[in-house]
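Just one chain follows, in the form predicted alone, and it is written as structure tokens.
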Amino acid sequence: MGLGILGAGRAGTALARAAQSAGIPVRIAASRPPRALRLHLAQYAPRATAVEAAEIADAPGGHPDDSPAGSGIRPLVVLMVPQEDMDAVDPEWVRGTVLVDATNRWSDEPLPGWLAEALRQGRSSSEALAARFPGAAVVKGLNHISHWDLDTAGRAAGTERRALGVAGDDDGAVRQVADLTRRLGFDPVVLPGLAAGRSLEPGGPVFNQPLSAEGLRRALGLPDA
């Protein structure tokens, strides 16, 4: 399947940028239209394909209604729009999807109200984007590493292969996601369900951490495979 990415910053265009490297046809959309989106994707993303945002869960691969019966296969749609501009995000944009939450919580970003909330009630920010987008299955992953390793670190040559995390509720969902970090070059890392995300949001003990997947279980905690 394709992949949809929300947000066209740093992030956003080396996902793209590694996706494409990886054979992964991708479809892109921001805040701008995709007319005005275009010529910044030639710069960064230049296999991109600039779409509305209304239009992202139409990344190639299929529609939600185009996926064959049974299959259990749906739209990835990765969601790198800063948390503080989450409420420019219309949840039927994603609904039917798997949405990977790969944003990050920074101390000096203003939240939506619903969003500091959550936070405040103790759930993570995870948690509280599941409930903001109940059509879509919510998978943390691909936020524990910076864009510019996004970019390259799955790729090179001769050395351990990096592992990400990747938490859901959603058995179906995370399995997807972690297909998705595998074809990117990394390993994936599976948590214990979508609140233990926490735990590679920043100030966490792997964040930014290149980490092999044994390296990562053990910080995290987690049992040998």
Ligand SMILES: NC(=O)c1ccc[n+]([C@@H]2O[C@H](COP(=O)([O-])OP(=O)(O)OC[C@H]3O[C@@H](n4cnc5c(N)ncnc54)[C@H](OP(=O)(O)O)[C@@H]3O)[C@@H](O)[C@H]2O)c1
Second form
Amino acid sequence: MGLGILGAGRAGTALARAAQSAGIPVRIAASRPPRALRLHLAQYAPRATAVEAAEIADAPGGHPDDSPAGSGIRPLVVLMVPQEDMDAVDPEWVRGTVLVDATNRWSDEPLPGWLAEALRQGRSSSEALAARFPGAAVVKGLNHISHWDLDTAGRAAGTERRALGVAGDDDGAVRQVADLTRRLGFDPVVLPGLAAGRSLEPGGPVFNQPLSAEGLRRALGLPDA
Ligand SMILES: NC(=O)c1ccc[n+]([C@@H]2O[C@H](COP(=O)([O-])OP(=O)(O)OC[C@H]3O[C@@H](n4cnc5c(N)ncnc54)[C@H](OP(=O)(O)O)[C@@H]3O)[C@@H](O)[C@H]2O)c1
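For comparison with the form predicted alone, produce the structure of the form predicted together with this ligand.
Everything in the complex follows now, all chains and molecules, and the chain you saw is the first one.
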């Protein structure tokens, strides 16, 4: 199954390189149309295919309607668009997908009203996104690592594997994101539900911390595997 990436900036192109090193075909979209992305991708993610954002769910492996019957496998799309631009992401683009929320809020980032209000009420950004994108199974993941490390840490030889948290309420979607995380070269640590993904956000105990699976579980107060 391939991967769709919404956002072709620092994080999106780093993920594209990591995925393609792992043999995963990538389609990627930005706010610019595909033609305008060509030079950018030639430099930062040369093997990724630029598509319109509205076509991001048509990642290799199929459109939602084309998933192998009964497999339960849904197209995987990783959201790497700044939270301040989230109003411009059409929920229809990601209907039927497993949507990985890899976003974080920069400290002073202005947010759309619905997102600011949800955070003010104590919800995690992923819970707010799940309400915004009701046709997608939202899973928090791939967010608490810098684009530098996303690019290389999963392939570093001779070092302890770094762990990345995966938080969601849909078991099948969580399995797909855990599998993606593993294929990228990281150890997935599954958290108990989407709301728990808040502990992976900036200011939390594991943000940008290079931890093993055991270290990540300990830092999050999770039981041993
Ligand atoms: N940078 C990191 O180390 C890192 C690591 C993990 C997670 N994250 C999170 O990932 C998100 C993106 O960060 P970044 O550093 O990659 O930002 P960035 O370099 O500014 O890139 C943002 C990308 O989003 C695209 N975009 C904006 N609105 C869009 C829309 N409506 N539809 C499709 N694409 C859209 C932009 O398109 P154009 O190129 O056409 O402008 C650009 O390619 C943030 O929430 C960040 O917290 C970042």
